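Just one chain is shown here, as structure tokens, and it is the form predicted alone.
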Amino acid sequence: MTDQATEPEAVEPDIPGKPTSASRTTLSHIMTHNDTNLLGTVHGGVIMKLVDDAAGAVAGRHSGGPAVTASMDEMAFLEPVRVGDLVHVKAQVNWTGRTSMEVGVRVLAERWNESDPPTQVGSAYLVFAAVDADGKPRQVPPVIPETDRDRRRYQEAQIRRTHRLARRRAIRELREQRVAEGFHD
């Protein structure tokens, strides 16, 4: 359900690119007691879900349908979140291929009754597949950097995927070869 087609496929009609600002999204939310862990600040599955959650609204949005998520490729917890914050889910398309698309999440957290500003407590990229009624990969618009600073994430994120590929196919070639070695584990 990515970009790495094994079977040629029929070509499809070009799609108008959007522009990056065409999806953000924030999400917001509240963290109560029922968020916590056994440490009493909030689970990280919690914020997982949050992030989930933004960037799969950003990915539908920019595909202009149903979006499914392929992979988490990296979730950083860089504070904890405590009962009371007000966090705030920041997410945009940083890539796009021809069925799938990178998706940057920012986590912000601030006390709910005070006036701080903000604290970045986490940062996550997804990767989403576009999806049609039957679950077939289908073709999204590519995304058009607006910014400097959404040139870099469409730069990173090209780097991110090429590490995704190059460890996918070293895992498999290992796996082959200890298969041609004998080894079924």
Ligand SMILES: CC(=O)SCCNC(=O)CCNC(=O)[C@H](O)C(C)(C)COP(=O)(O)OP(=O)(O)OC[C@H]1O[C@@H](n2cnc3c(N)ncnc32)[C@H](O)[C@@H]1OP(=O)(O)O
Contents of the next structure:
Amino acid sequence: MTDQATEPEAVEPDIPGKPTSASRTTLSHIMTHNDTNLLGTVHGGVIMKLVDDAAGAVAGRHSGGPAVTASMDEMAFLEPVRVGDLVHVKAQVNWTGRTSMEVGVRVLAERWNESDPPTQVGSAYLVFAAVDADGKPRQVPPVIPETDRDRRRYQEAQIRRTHRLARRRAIRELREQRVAEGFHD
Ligand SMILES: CC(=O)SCCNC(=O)CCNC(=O)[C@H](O)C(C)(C)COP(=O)(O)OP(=O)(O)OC[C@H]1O[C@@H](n2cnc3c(N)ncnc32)[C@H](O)[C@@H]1OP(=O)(O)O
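Can you give me the structure for the form predicted in complex with the ligand, which would complement the form predicted alone we have just seen?
Everything in the complex follows now, all chains and molecules, and the chain you saw is the first one.
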């Protein structure tokens, strides 16, 4: 029989950190008539797919293997995107936990054939979990913020992480309480 009291605690190996710039990625795409909604502007879902693609590439590069989207929050659409816009989706790892990473994404658009500077049309924060071949979470290298902006984004991501966990816990507790009170909704 195993003696639980004296069994040494499993210690995970330290994984060397990786700088933010090692996985920062930009995905660029020209919008066509296939991308429009009924109003004639680009469908938000098209933008969200590009955001998920760019963030997934960053999460895979940072973690050195497969990573899945666990959540996407604060997706903001700031300006409409039009057919003929060249859209740039810029993504980087803002923060890392044990097996998860927050990826911050900025979406910029410019006319494909003009030289005006691009304008920001959207932003989002996604959490990716690195997974092994069985789809189970695996450890990720800690991200090493390199610039003042990276360090600010790291701190802001920690605030969002705290709020996500608190919100999930509060909702779980409310549901458990309602079940205990006899509600089955
Ligand atoms: C790129 C793509 O298109 S992938 C396709 C879409 N995505 C998917 O199919 C993913 C489906 N979901 C899953 O496989 C699982 O729920 C997983 C892998 C995300 C999480 O698995 P779980 O068994 O819940 O693992 P666990 O609770 O340990 O969570 C793993 C990490 O993810 C974080 N996490 C899990 N769910 C969430 C969530 N909803 N929001 C934020 N973070 C989350 C956890 O906090 C943990 O982070 P940490 O280790 O840094 O503290």
